[in-house]
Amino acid sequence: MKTINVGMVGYKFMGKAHSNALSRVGMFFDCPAQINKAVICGRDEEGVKKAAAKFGWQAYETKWQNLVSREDIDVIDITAPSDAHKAIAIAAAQNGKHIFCEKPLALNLDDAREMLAEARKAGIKHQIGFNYRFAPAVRLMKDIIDSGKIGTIRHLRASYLQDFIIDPEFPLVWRLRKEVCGSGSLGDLGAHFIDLARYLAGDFKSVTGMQKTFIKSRPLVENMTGLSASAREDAARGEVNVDDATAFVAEFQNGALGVFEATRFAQGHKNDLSIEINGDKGSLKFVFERMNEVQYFSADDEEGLQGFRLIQATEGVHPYMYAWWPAGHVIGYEHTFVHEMYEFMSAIVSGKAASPDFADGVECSRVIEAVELSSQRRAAVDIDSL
């Protein structure tokens, strides 16, 4: 069996998530190859020392320079802050590297064009995060529109709600720093639904959209981990240059309307994504807080019977779910994770395409753009115009 060695660079949220994948695709699934946790980056050494003990990693660098040119590691996943994205990842190509990176792909389209460019030129697999694609629900919704089941698809709307920043004198964290993100709850939060819309609906034609910053500043950041953050009681304050909330609305290249919604400012809702879709022959709804349900609604049912029904999708017939549980014993959101590493995996030792790609990367943020250039110029904008 082959031998995949990983070289992951970041070692916090998403380090720890991708971490723990790592670890469980060979327990649960045939994985195709021997993951090898064998090297974890970080520029703070106490830091990444203490997480290559903690999550399993075999060694540690400082620098991820050194780590894409060792000889010794075939993969490089990518959990770091958006804005070191592109370095990391077209030196990795260089090196010839297959890649896996977090969402987004980079901090703006030319960034992330250039990204695919490099991987194409190299030969190399790569994937990105888009996790939620990998939800046994999501899988059986995909199944589901694929089958016709629900007729041509006219309508879809979908929602990611948080409220982790409301609080005013919450720090100004990365993720509210457009040089270090790119983007505010669009790019953080609205890319997942982009993509799952992409992923079950196709393609956007065009958007128009707005957005709105609430706390122009706040104190800056002393420690963060995760989605918590600390500042000292004395803290300087400093600028909010992203969008705290977006909204916008979208037409599908197959004529379908969409309405979409991000925001940081929803009280009471904690990691709320929701999506529905509509069709002449029925309709889907999908909400990640309860990630195994699917609630579906055919029009073929017997008159006066007709209402959503409600799916467990956590049967050994549902995607993924004959390598987990009996019937009924849900999963979390950490196995998405593992999903998509397995996936990524087999990739790499089938020769296949890995999907979703750094295309599908590029596309998310091609609407990411057009909804900005939207809500800057208050107009409808084409998305093929990008």
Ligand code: SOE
Second form
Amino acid sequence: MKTINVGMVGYKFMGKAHSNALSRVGMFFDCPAQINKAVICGRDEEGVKKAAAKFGWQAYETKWQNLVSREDIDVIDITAPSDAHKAIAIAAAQNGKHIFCEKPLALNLDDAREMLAEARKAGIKHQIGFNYRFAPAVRLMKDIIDSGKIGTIRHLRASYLQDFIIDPEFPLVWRLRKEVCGSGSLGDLGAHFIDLARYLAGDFKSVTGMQKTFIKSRPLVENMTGLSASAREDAARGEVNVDDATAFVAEFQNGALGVFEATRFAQGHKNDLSIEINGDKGSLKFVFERMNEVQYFSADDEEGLQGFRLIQATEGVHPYMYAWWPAGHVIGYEHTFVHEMYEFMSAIVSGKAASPDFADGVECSRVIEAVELSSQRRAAVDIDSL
Ligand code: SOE
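Moving from the form predicted alone, what structure would you give for the form predicted in complex with the ligand?
First the chain shown before, then all remaining chains and molecules of the complex.
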């Protein structure tokens, strides 16, 4: 069996999620390759050394430049903040490494396009971390839509609501600095529903958006882990230069209408991603915090007995579930990462294209940029104009 040696950049929230996924793939799926967690990389030697030991990596590096040129590495997995993606991905592609990159692909559309061009030129496999596509319930929705059961899609509505920065004293973390993250709630949260919308309903045609920054300055951050952060009491303040919330409407190439909302100011909503699709023969609804379930309405059901039915997508017949537990033994957030890694490793071995790939990352960045432009211009923006 082929061995795939992975070098991963980043070791915090996503680094942990990817490390776990890389360890689990071979244990639950018939992975066509042996995955070797070879080298983990991070700037802070103390931190990366600890992560290497805790997450089960064989070695560590403190410079990604060394990692991407190592001959014993086949795959570069990028989990560092967004401002690091482009340089690492381009260097990795030029060194002939396959690349898995977290979302959003880059700080802006031009950079995303450059990354895609380099990856194509190098002929390597590339995948982007739109992990919610890999929830079995989302895959089931896709199968139902493709089978024609809900008919012609008319509406799509999606929201991604969090509440972790409502306190004006919550520090200025990297997710609030444009030069590091590219875009705020739209790029961090909206990127996921833009991708899900494209996956389930096809490409966007035009968008009309509005963005808002409620808290304009925050104390400089001292420590951050996951989505928790702290600042010193006497910390200086810095400017928030990304959106706290974004709302937009969209028209799809197939004529459907979409309504979208991304915010980190929805009190009580922790990681509330939801998407609903209405076709002329049925409707489908997915709520991430109940990620094992799909709500399905079929207009073909018998009159008098119609209504939304709740499908628990946990049986062996449901996508990916054959690999886990008996029916009804639910799975969670981390499993979406295992599924995406399984697909990526399978693509490398089979030679087939990985999906979603950098082209999907570019399309997502195109929609993000169109929404930002539309919000500045206070007018609709056609996706094809970018
Ligand atoms: C933070 O808002 C975050 O962790 C995102 O960066 C992830 O992509 C999303 O899955 C959960 O929320």
